[in-house]
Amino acid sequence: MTATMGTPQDTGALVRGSVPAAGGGQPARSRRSRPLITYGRWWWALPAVAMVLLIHYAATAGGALYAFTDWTGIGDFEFIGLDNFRRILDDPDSIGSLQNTLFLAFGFLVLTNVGGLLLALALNRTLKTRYLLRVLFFMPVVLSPLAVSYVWKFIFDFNGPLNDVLGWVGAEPRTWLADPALALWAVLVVMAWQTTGMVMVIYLAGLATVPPEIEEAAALDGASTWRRFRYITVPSVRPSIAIASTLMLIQGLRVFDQVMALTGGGPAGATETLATQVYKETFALSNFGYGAALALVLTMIMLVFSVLQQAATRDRS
């Protein structure tokens, strides 16, 4: 009867569905006690895979496919191979709102994230009224970017409030929206004030890791300001630099509401983005076609320079 039970370890480990391992070692465990979540936990996220595929990748493939035909929106249409493209190129208006996104994207790039770091910074721990300013620099980013631009678009008026300010000391009022060399600016900073405040947040959750005593530590060894900024406070806050960048870059590429309330493209196409030529070649003008192709070199250009950004700021330590 000993000889035959075994010990109760043994025991033990044949209720639990385990082999006995070769040699005398431990024994190994059978497949079969795995639980089934280890095997099938993917399978949860099937359905959501599936409808992102169909509504979004499925959905711009098929639109895809109309940037190399001659489509109009109504009947049928023939495949053209890359004329779309070729016509892109050799078009001027094309090209300069092609200019136009890419000043609006990387300028918006800089101002966000320069003042919403800066706003962060000065915000973050010791200043009383904080929270509350906290409030006041996000309100903004809930707001309706129409409705913001509205209100820009009176105060650029040429009878707004602007110029008024500029009356009282002394200096010519402007036409804001209707000087090319203005209005692109005019468009930036309405896209700069409505977002800061998204940025700051995205800021304020990196410094929050930053733990204190490391900067007093660094202030005692006689690390002055910047030094303190550069060699803690930056690597601290890195995947924030990568995640907040990104976002604004993107958004900065794919403007269009603001560019629509203030000025229309005006003047003269000098506010004009490939945002807004893809809306008025297709649905103001019927050129479907001609639209899905910029819309499509516009995708690339977003995918393009996403990459570049996750590659230039990601973490290298």
Given for the second form:
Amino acid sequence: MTATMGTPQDTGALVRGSVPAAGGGQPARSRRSRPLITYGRWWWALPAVAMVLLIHYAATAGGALYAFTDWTGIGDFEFIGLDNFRRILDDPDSIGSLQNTLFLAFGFLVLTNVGGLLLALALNRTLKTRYLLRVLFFMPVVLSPLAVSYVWKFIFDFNGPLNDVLGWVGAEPRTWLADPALALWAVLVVMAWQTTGMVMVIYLAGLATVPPEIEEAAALDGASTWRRFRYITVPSVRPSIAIASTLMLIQGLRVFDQVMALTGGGPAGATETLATQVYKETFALSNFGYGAALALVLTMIMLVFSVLQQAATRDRS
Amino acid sequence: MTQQRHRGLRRIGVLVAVPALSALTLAACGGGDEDSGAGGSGGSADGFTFAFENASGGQQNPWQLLADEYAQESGVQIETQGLPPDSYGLTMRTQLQGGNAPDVMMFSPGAGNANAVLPLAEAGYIEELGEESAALVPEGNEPLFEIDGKVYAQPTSIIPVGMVWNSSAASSAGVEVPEDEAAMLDACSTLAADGKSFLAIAGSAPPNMGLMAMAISATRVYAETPDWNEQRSAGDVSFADSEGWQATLQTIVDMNDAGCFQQGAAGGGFDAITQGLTQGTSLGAFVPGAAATELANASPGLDLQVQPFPAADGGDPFVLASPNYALSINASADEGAKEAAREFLAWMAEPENAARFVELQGGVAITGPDENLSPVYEPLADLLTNGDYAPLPNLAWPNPGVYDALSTGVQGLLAGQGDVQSVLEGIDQAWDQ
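Please supply the coordinates for the form predicted in complex with its partner chain, as a counterpart to the form predicted alone shown previously.
Following is the full complex, with the preceding chain placed first.
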């Protein structure tokens, strides 16, 4: 019975000194007594915390101040209040970038999670080749996003293999990355193709916690596959859903490499995202103030959506 | 007890060591050489540091070759820094502000590019140059090199920009260089029917779209109104109201409709231009004249020439040609390095050395076409001699955003986004930022 009270790795009680050590006849230490393992004090972390605050947060806050200036990256600047933010709202290119960013982020979130979960379910048990297939599906994750994007750029090229295949079936070739209606979808496909393997691994870890006995019991009780998935699998992998969806949403919101390598934001801004526009405004056009304002907006959007997403996937039980 | 005391000592040791190591690390990262002076990157009277764009990263870059020749001739040590063009401007800005910029730097004249010199000079980072450098600035190009009559960059050569033309491929296809737009559109249809194209373009690369628009604007805008940029600065004209600019962009739309570009042009990269020109599947392309020379040198047997883009019907031929590169001296460099840098610029200004650089870079002598004019520029010889050319327009534009708006706007026109008027209005907005 005691075996079911905790996992074999649960040494919390031992460390806290609340249970006797194995084989010992020592009396249990009281909760208020000195712990057996005392290596560490909270204030030991102060230097690290101070450095994190200084390097991460103070530096970022300092950078954010430029969002309220007209700095061009060289020479003096003036504080111009909220002018950069007004310009963002008035600039159709920035609004377009925002829309593209949201489209890619949520498309990426859905595609990777649905694809990853389906792959995880398929490769969880029974299939003999599952270990090999897991490796194959995970392999794109370890590649550089730039390398993957350049391979796909070749595939999408007007004279590339994709149009060759279309030619075999009598279809007209397309300019995949230069067509404003297709380019954004092409970027999304590349993003999802590379990252679905990562989500699969997260869901496989979650599925490992689902006891087969419960599923078998439910099956014996006549529960359908869908009901077993809905009422046993999904609740069990809820933490995995929270992690995978949060990571994918954030990764989707800050997409940069794939866009730069595949389309450079083109044609005519059709695939521009907030991250690529931050780069372009700041480093290519020397509008550091405006670029900082865009970066601040992107940060706030990521913060808001992450909080909302966390709230949506919270375990309410 | 002993163990406990050791443990306590170890804790104290860790407590002391962590901040100490952190402080040492930060000091090592942030510490500068006390003796290195206020700026520069270590140049001295015996040498200087020199940064320039190097797209290929190889040792055959003309700036590198020139520096090698000067070092060999003078015994001066030159530490070169060849950087990729797309990050060059940003790197120089960062280094100038950080106080570790090279002593001599290659820049683009004017203020319209990310690597333009005038904004840096205005901010006080660039050393004023002397009369020797000022004398090299071609007439009419002074605003690209000067602020309040002081010269901050020394031009090196003139780079013509027109239509690079594969003469042998054109002969094989039975096409001659069209004299006007109507003849060009006819040629486009003929070539498209044969599976070839009049021009190869890199539609996925906005700078190539911008260069195309500027090359076409030579005959539609600047032939009639050479001071159009000055008029735009004064607010007397605008892109949206300019018939010349409307005609320029409309020409691009008409060319696209007539099949003047290779198949899939909207998604093409620079490789499409190289392949099209070298394989003869495209007869022409918009690339800077110096690149045409480089391409011709790299492909023996390839007969490339720079031709003026066909004028509008009834118009006269006209091209773009300007000193697109210039050398400047870091205002914060050590006095010794500054002196060495000035001597280098003076050496470059000598006619035989300037001619050598023109030969290496594939441009035209800064003083105008002479007996050494490259055969690549032969079709432009009369235009250059007669002064029928204007500087590259974007050099005189007020910020890089104007050229970006033109480039991406043309890209959109080829991809079916927007129209001529909206693109021109976008360029006006970028100008006024």
